[in-house]
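Single chain ahead, by itself, as structure tokens, in the form predicted on its own.
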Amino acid sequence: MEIVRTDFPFVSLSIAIPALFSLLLVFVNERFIKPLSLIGSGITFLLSLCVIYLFDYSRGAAVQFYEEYVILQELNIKLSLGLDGLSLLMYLLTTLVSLVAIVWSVRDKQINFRLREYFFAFLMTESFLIGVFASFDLIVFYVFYELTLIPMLFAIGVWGYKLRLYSAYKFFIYIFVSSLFLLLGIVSVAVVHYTDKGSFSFSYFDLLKNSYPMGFEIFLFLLFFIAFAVKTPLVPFHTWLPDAHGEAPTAGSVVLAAVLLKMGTYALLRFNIGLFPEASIKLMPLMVAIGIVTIIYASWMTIVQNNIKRFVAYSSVSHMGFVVTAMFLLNYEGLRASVIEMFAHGMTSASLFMVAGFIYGRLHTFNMENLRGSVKFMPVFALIVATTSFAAMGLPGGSSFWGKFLTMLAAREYSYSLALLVLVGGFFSAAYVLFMLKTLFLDVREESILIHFTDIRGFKLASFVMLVLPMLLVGFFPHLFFNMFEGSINFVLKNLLGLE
């Protein structure tokens, strides 16, 4: 794996800027909190666009903008940061969604107290998330991975809805306990490296060269898998997610669904398939089965929800089932499908949670029965809802189309039966999205209640536009995004085949 160092610390600056602005919030007058938060997150997003522009896509799987700083010499732990094709897309998703969440929060009426702590939490979350996707040292990855828990715990627990404390504790306990399996896995692979080479290393590049007996490799795979399956989340490890989403403030749900869930799927690809290729091949049928069960079970649970936030939450679980199914088909189309679907779902899920938040702001309910016809008198908002919903459904021209289409192609390489199961999952996705659209657009409601609603505008409209545009960009110009991670996907495949 080629490493390309840089003279300018793009990645460490991307981590540092939101953190510095969050610290600045502690000392400024309250009226400067929102502008400073917007500036901090905006600069980070612009920096990520510079990185996208400067990234050399001809270098294949190379890790670019690489920086390395020693943290603990004795154990060879280093702050090794960089971006390859896989992390580049997640890095862009993080900076985009973080900015959207802050723009949305500026006019969110629910966020009317403890503003300093609220924006502090979201800026710190952005820093930690970039650290997760840019780390190539497993201990540093683990630290950032765990740190993301803390601000999100407070975001749910302080600014959430009625059952916020219960949901926050449940979220924390699930993720924290499952992460202990990850820590045990990381220590185990480092000990294997020490036994073989005579020195500790937590470097991803060094650990790629480890070899294990099959039984032990499967054990290590499962240690990593438990942590990431809870984070993703996959059935039956998913039960924390509907509660966390249902009670989180809108921006919390946005970041949680769009980016925090991707930590699990990204890590499955980066670490489980990357470090344990033979175990991945051995366990492929089990992983695909878990993915299919997740799609179908979560789709069914989506359809029966009355609460629109839980509706979107369960639909997110279903989409993660698609990502994991595609990923563990372990072929070219499957891996491409998984990465593009991670990015696509990040935008559609964020937008759908904002739809729920916007309607709640008008009707003060998440109950689907009370939302009947609620977008009828808001044409711009209705257009946004329709575009987002069709993109999430997988309609051609929408961002999720390529993920679902390529997953079916990947499944077809094994059997028609498997492709048919994926197709059934896609049918369920379309069914629950159409059910939501019918409720919001077509069901009858007393016009006198809704006719005075003003259409969406200002900061909230800007938040939606920032997500809808890239949704359409992925749908109509997918090659722009596939080019970003093509080299990294080829590297993963060669590693699986033992060619690297």
The other form holds:
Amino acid sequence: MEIVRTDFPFVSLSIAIPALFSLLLVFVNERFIKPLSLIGSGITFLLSLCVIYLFDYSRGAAVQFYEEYVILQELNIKLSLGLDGLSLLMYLLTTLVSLVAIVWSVRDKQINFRLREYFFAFLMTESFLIGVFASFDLIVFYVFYELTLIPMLFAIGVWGYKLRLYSAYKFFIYIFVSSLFLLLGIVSVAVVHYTDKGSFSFSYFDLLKNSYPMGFEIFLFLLFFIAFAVKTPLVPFHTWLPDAHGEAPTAGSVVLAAVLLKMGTYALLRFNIGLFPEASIKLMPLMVAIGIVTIIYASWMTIVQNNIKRFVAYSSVSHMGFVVTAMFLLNYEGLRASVIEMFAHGMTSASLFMVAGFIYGRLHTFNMENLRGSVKFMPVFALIVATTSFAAMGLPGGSSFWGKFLTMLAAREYSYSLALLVLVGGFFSAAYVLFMLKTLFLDVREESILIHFTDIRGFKLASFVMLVLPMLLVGFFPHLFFNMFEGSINFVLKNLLGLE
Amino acid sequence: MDIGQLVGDIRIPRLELFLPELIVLITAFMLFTLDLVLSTRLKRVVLPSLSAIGYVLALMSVGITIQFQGNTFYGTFTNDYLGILVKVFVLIITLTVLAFSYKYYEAKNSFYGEFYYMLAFTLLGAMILASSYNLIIIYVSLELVSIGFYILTALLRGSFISKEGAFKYLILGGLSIALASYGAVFMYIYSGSIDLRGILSYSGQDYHYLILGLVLFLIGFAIKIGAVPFHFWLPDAYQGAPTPVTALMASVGKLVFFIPVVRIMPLIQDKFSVAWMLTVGVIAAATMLYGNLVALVQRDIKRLLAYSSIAHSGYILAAVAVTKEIGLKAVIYFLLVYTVMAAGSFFVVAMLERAEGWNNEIREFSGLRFSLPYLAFSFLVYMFALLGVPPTVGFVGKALVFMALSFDGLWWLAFIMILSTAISTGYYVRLIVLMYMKDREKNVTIMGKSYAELVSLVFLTLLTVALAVVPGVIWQLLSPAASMLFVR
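Since the structure above is the form predicted on its own, I would like to see how the form predicted in complex with its partner chain looks, so please show that one next.
Now the complete complex, all chains and molecules, led by this one.
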């Protein structure tokens, strides 16, 4: 893997800026909190756009904007930050969704106490998330990965709904405990490097060169997998998610679904497939099976939900099933599908959670049936919901189309029956989305309580627009995004086929 | 025998190696004398300040001893990197104990001159225990520390649980000393030496004596560190002792009681690696699981922290089972940083105990963030550290233990450690949830905070994070310390 060092510390700056702004929030007057948070995440977003612009797409899998700072010489732990195509996309997603979450929170009526801590938590989460996607040292990755837990624990536990304490607990315990397996895996990989080469290293580039006996590689693969399967989440490790999402404040759900889940899938691709290619090939049937089960089981669960938040939560699980299935088909189309679907789902799930938040803000319930017939009174809102839903469903022109289409293509490479299963999954996802649209808008009620409601506007409209535009962008100009990670995917494939 | 020959044999001890201990010794005797002669009003000022001055001087002199390393007093006292590292932490923690105990006793309406000189003698014992291989010296310093703890535990004369705790501690402590010394006798019979290095490098015929001796000796220490199934005294003693003393016992006590084991760890493993791995591994597993499971159901915060302390003995023992050098490093690192976390968390409790109507019950932590935001925050840091969440020292400790276990392929122990950490999540996160996410039940206010307390608390909290973010500082001393012990 080629490394391109940078003169200007773009990556560490984009980690530092939200963190610095969040520290600033501790000291400022109450009325500056919201503007400062907006500025902080806004600057980070602009910085990420700069990075996207400056990124050299012709360099393939190269890690660019690379920086390195030694933390512990003796164990060779370095703060090594950089971006390749894969992390670039996730980085963009993080800055965008964080900004959206903060824009949304500015006008969220639920957030009317402990503002300082609230915005502190969200800015910190942004900073940690960028750290996760930009780290090329496994220990540093782990540290950021764990750190994201803390602000989220508080976001759910403090500003969540009725069962918030239970959900916060469950969220923390599930993810913290599962990631201990990851920690064990990471140090074991480093120990293997030590016994082979005689020196410690936690660097991703060094560890890529490790080779293991087959049984041990599978063992290590599983240690990593447990952590990421819980985070992603895959059935049967998903039970924390509906609770966490159901109880989190809107912006919390947005960040959770759009970015935090991607940590799991991103890490599966980067670490599981990257570091253990042979085990990945060996375990491929199992992984694909888990993916398919996740798609179908979660779709069923989605259809029966009345609570719109839990509905979106389960649909997220189902989408993650698509991502993992596509990823572990281990071919070109599959990998492309999984990455683009990660990004696409980031947009759609964030948007749908905001829909839920908007409904709650108006009606103080998450029950979808209460909103029946609202299309009459809130046409703009209905339009946004429809666009988002169609994009999530996989209609051409929407962002998820490419993910689902390519997944089917990839599955077809193996067998028709596999492709058929994916097709069934796609069918279900269309079913639940249409079901939701019907419940929300089309069932007309005689005497609507909605008649006095104004349509969406202002900050909330802006946050929707910020998501809908990229959704359509992915749908209509997918090559812009495919170009970003093409090189990285080729690298992963070469690594899998043993060409390097 | 010719007089000249006799005098010639007496070598002048290299006092420069012994300087910190000497300073503490002098301080202790001065405190003792002053306690006899001064009036109570003067004592209240003089004794704490004199102790503080003595400890600071001792801490500074530790820096001097770095350049003079080696053995003295006929090889019975060894000043090496490990000893120096331990002494630095022991002195720092004792200084903070001093800072917290003043207000604590004031709030309890009691003042004891004994406290100051017993603390100094305990400290002296701890420092000597940290730097000796000699069985006699270990025995004597172990007694010195233990007797100090018994008395300090029982110091709240009016309190029943204080006396009960001290009594249990005394009985089991006595048992442990007896076992350890009995073990020492067998080791002497085996090798004819009272130096642990000599004993373990001696290759005699009668291995049974060595094994018996070692087992008894180590059981003695297992009692001291509260390893399951020798832990029964610990929760009661921790609960009964005045809280700053509990902090001392949990941090300094645990640290120095482990040190002789750490010193002989590589030597024992040389002889009995498989048996060692298995025995210590099983004890570690039992200790982790038991400590965490029982902590889960505690209602009293001091007992909860006591059981968490037992569990931490288990984590450290897990690394003791490892026969590679990294195991030694993990043990030393975890021990050192545990002193900071444990002391810090008990100090928070010590401060809270001064609040009106505070009963040390866990539910009283509800909404503490609103009453005492800064105190709640530092407690939050300690809880995350004890749980092992980055970027705190607890995380680095656990990562190192995992690494050590992975080196030796002790996967079963690693999985048990994951399991027990999972259990511990329950109570640590519960405290955090109570403090930050529940409404307050009552308004907790602490009367009369002193600057010494605040500075100490801030310092310990920062240390909990800083030693993990900049691990190089501690590692530079830790690495040679471990390498010197681990000569294969």
